[in-house]
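The chain below stands alone and is given in structure tokens; this is the form predicted on its own.
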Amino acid sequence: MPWSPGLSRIDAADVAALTRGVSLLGSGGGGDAATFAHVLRRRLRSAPLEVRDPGELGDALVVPVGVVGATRLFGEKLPEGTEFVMAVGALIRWTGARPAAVMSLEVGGLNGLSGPVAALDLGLPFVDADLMGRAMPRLDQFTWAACGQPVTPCAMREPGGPTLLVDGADASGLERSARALLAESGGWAALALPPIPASLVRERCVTGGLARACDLGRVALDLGSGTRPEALAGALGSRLLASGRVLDVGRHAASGGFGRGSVTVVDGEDSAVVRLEAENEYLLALRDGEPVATCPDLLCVVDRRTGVPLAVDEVRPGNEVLVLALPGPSWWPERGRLDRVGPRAFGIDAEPILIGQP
């Protein structure tokens, strides 16, 4: 599908498409975007959000913000509405650096919409860039970490609780600090990372993710329910890996506090068995035992009737689904970066198999 050149602004009419699109870019993870969709739609009633090209901002500072932790708890422990302002305010007090714009930590799942909400809360324009280009579970999978860009000083604000400022830690140390905070709090927190000059955004971040989400969402919503599987896959620029019924879902605990699981789908056309290996997101697809697609491409399980993406923890035996593979962000396959986000980064002994790659 042809992608639009970019977003110049976001208004309330865009929220439905954005919500569907960030859910696809979540690749089964990233959390439910519904709560932030409601907040964003309400915030946009009075005025649209300005989206700036990083090239227009010179060396003005851009601060990445988002939610970390157990995103499935977000709908149960609702934000009080000041978390992003408090986190960025603490960062400004510690560093003295005042950001001129906001970007997202990741574009997949609920964080695809948390960045725009934070920009509105802070009264700043939004830059369509993020640190993953999709959803991924670990802080060392930020593009910044891959570039050697420091991830501290940073600030985390838990809902209704204190603000924690972390300095002098690398991505692994920040991950440990975040887990310690989240284990003793409500399970999630707003995170603000150190701002960088806008002139470095194109080199060290994935750009255009929210524009892509909007395009994907509009296509999916325009097609509506009942679209032929091949037509939906083609319209989204994806590969159709299976169209059939979920036969089995297995889940078990894994190291590092993450869950692991597999989803088995029997294709209704040729009875091929497609198995998806998953952690927080879908990571690997095998068709009759042969690997056919992997992260960082986007593996998506979509309800065949409604076209709504199903998260890893939502899939149940008996679901009628489509399994799709969409191209992942082009930033990751460059310069040996796949070691950080390919299958082996998740302990799966398989080479990356990416759409459009030899």
Given for the second form:
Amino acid sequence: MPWSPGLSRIDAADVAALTRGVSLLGSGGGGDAATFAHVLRRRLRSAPLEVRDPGELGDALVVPVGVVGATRLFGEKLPEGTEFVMAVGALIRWTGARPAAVMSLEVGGLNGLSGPVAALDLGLPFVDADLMGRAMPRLDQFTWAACGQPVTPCAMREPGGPTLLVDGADASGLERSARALLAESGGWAALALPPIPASLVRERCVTGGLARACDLGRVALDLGSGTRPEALAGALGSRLLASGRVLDVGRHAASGGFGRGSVTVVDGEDSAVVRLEAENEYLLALRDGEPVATCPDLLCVVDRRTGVPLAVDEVRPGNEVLVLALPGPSWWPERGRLDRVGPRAFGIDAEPILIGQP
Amino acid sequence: MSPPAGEATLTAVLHVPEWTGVRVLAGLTDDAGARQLTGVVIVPAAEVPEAAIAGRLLVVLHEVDRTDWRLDVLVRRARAAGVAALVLPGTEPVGWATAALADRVGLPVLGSPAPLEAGLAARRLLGRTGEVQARQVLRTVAACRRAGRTVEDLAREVTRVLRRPVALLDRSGHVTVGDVPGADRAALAAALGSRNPAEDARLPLPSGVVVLAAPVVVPGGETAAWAAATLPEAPAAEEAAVAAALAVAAVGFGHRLAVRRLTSERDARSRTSLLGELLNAGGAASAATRRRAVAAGWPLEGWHTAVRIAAQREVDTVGLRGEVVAALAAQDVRAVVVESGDGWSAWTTTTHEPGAADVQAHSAKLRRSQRDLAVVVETQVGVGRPHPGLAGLTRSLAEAADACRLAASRPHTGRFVQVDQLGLAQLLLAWTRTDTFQPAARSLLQPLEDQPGDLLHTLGVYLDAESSVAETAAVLGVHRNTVAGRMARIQQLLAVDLADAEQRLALHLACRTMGVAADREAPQDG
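For comparison with the form predicted on its own, kindly provide the form predicted together with its partner chain.
What follows is the whole complex; the chain from before opens it.
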């Protein structure tokens, strides 16, 4: 069941909670939302962003936008501010169809905030929906691709650079084109996918992700530092897998392009050894050698003192952390879609283990 | 008690030679090490088989990615299935997570460069005891046949074959060849010394080391030594195999000892007779004798400096000659050493007459040799002066023998006397200690024996004290009137006049000869 969208508008006061929330939904990946948080806060000072229910929009088109590439470079190579407008403009020129609203590519990490920024750039309302419901690394892991919806024609705009329009490619073909472009250029680009009618959004996208991020962020910020681990885990609706010190962070090459890493946490309570396997995101958790949680549920490593989620490339041996498992978007476990986002989709030979699933 | 055959703890298996390359990667606690292994399961890939594997060793053959999370799962499942220990291929360390997990659940994770061989060796040790024994015995037989002629050669070869240190101990348990690592040698000697030398021994020492000893019997049925192998905690099967192999090696040692004994006795007889001929020749040896001396490598020309080394207790001079030669050689003294009587006669030869400094340096070396030798046998040593030619050799040997006799009564010089340092009187004394003078001295003093008042000793002290009654009383701790009374009785009994210098000298020499002196440590020999 999709979450009921609880956001009707976003204003500057919401940005802190949203930032914390999208970081949790990043599950260790998705990039640092801080840059977009600054942009969003400044843009919302004059007027709030209107959030529309897709049901109200009929067959009007909704365009998904976001950032692809090396999200870590985002803080080095800053956006000009026109990337989203240029990408959507190129798409309009190619298709002749004009979108009436904007949605996000993914709600985890920095793309959780890039959608609202793009909506403000374009002067369009925002629909609280996205194509992942969390953060994931590949374009074939879009809900659209899982539904057989085409991912082209799409447009990519590099910061201050050329605009690339790709048509007639499937998800993996687009992935290859995007990688080729990003490797030769600034490392990241704004991406606009083909718009879909708002009436299809509920069926083919994860809805309410930003509302969930807002709720999670508020709960986390309200609890503040010094909350007992069990209390924090309970308030976030999550399972506490470990509360302890990071013993080791190992990084090694794995088949499939992305580096593989493992984070080992020794529980301060009962000395259990909790190991997290990660690529861009945390994917699998083992407690004393027994798998206990996997993607697409959200595995989060949170600084025990500040409650701030730690990304895979931020966590260090000696960190005092909590390891949490939050339920993932309920869109994925239905109709065999786990093949695309379960552990095996990342080359991890394990059955999916999801909260609330048999 | 040795554990029952066919079982072994993990720690014991870790010590077997076939497991030399195996490394402990994680999880080896005392508890886990003490677990009894009940068998070995060898699997191709890193998976826990369905079969009952509790108490067994799980050996994985195919390479396992050390960073893979599935290794954690393997550790967890193996422990849950009751596996006693996990053996991975390769000795690279496992990741921190896996190591922490293995420590936590108490599953030893081991790495072997040759997991199949390690697994099969463990299986043999746990299962087919007889096979292990037969292998070791056959290899030892081959080693006995292959090894060189000395006991050292054999000890080295058997050590190599058994891959356990093998040593040869003398009958009292002291190490003579090889090493017994990890054993307190005194404790070992005490333990073995009290054993029945005809029976095998198994000695668990306090250090945790087990020494297996097999008696080495020489022809004639006498136990001459012990062959000993040192094992750390080992599986029963291996211990039994080493014991059996050691019994075989003991026969090889006995054989070599007998051959060595035979050779050395033959050589000793030949040396002793050659020396006898040279001495009897009195400076004019026959051509045949000279030829034999040359063949034996004895230089007859040049300046000879003789040494007489006498043992203080009865010893096997033939058997110990090697130790004497070694003790001299250790101080850079290349001497001819000949067994004779209760000790050894030895000499060194130089082309030119040695100077005073050379004599001093030589003497210092001999002193050090005597001290080194004391570990094996307590000796008294006399050193003659350098003399040239064959006649000189005879003369130097005689001087050395005299000095050696004097050394016996001189514990304060370390029972070491050099003729050069003797005064004229002492030389005179040395000459008086001959077969003719000694009976004369004994009969001279005989009337004083069995008399009340310790007259013999009183006389010796009185003469040493320059005829002072007061001094004698002080030395003896009696009143001077007592001394005066005793001296009167002595003169009466011996019918001598102590005022007469000649008679006083004769009595003094007799007292010294009989060992009667102020120095009561002097042995009452004669």
